[in-house]
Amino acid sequence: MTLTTRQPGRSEVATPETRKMKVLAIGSQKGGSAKSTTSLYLATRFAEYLGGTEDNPVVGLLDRDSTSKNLTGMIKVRRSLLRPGVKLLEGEELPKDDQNLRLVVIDTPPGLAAIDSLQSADLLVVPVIPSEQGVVNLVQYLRSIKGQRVSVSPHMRLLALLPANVKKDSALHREMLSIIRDLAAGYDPPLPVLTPVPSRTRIERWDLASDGYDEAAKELFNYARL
């Protein structure tokens, strides 16, 4: 896939010819709906996927949440977060492909910042929490997406929606998962729904071990094309 990669003020890391390595941004546009823990989960797996060791790190990921730097901030407590394969990047900038990366997840920040933060991204994966509130914000951004696609990341694919900490015993859950699958049917092109992420302990204290996000991990590697 071709993309122009800018930044804005800042110079280009490489041209669509040259740049080796894909990227994932996991946006969305509220706070606490999971794009951390998704971030991070989607890394891990990706990382084992694509055979990457501790001394060959295949996946980088990039904090580029400036406000609260959370996945940076837990990485940093809990080194054992970064299992083998997968390298913490510093910064907001895209590394140079001279760091032989096959990926670099993007944990975006919320609100206004978050179309700018898609920056140079080939992909976009959009958690959403199914409440209410999630599905009027996920139209919110799917909107401010569309039309600002081409000033922020022309030739940027917006590859899937993924629902997020759903409750299977929740009757409002189940009614907004048939909502936002048909906003997906809906959007132009169709996007495809992730297996939903159920409400864990075990994923909301970063058990990497937990296989909540297994599903919508090898869907999406294949979606991705990586």
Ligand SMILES: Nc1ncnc2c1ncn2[C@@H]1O[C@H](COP(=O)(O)OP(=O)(O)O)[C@@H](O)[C@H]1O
The other form holds:
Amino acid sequence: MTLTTRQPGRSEVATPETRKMKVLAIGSQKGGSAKSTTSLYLATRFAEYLGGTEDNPVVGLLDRDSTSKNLTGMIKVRRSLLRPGVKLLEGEELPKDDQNLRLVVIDTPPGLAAIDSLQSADLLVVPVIPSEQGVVNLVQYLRSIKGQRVSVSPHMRLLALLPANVKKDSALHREMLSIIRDLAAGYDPPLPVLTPVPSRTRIERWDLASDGYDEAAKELFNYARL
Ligand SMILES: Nc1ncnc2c1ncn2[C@@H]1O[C@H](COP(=O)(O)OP(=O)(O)O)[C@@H](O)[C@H]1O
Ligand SMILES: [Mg+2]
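Show the same protein again, this time as the form predicted together with the ligand rather than the form predicted alone.
Let us now look at the entire complex, which starts with that chain.
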């Protein structure tokens, strides 16, 4: 008798096209640009839209910021941050066999690991604070993605920019917002800029009842066709 090693058929290999679950990364190379905050709010809103419940989590949160583990830490001390339908995933790899999850939201690290952490992402949203440093970092990050995404996550689509922690009374923020809009319009292909998230104490305290992310979350939900 000859023993043959069975090769998986094409249909058994989960490519981004066949996989039911979508993977949305929240990325930026700048620390303090609201990545973790955005990950938590978007995961929470998307779980609501997708009808997730405590018994049936539909959105997974994956913390790939291995040095700070800020998101994981916050959730561990305040379990109430995990709303019905959202589940905190263990480790940093995508779950292989969770049939119920419709979406995984990846919180990513700043700095050198920023691009590598996009591994296996289908979609990317970039939060950006409308400050001078925020804009400089955005330009560098967009350049890095263009140069390296083929090796990191070849199917990934850069979905939108999300101005975050925006102070509406700040002339600087208004000026930087218009620069961000120009950058987005000049990108190839042009990028949508989501409704800016205002700077709010309730968001800083991760009060998930704040509606600061609601418009952006709805827009993104439509773009992402979840
Ligand atoms: N819309 C907002 N309003 C007020 N504070 C915010 C807002 N978004 C983020 N922050 C605060 O800014 C800081 C950096 O946000 P964080 O999500 O931790 O950024 P990152 O993950 O990119 O390092 C945190 O203290 C957070 O609470
Ligand atoms: Mg963070």
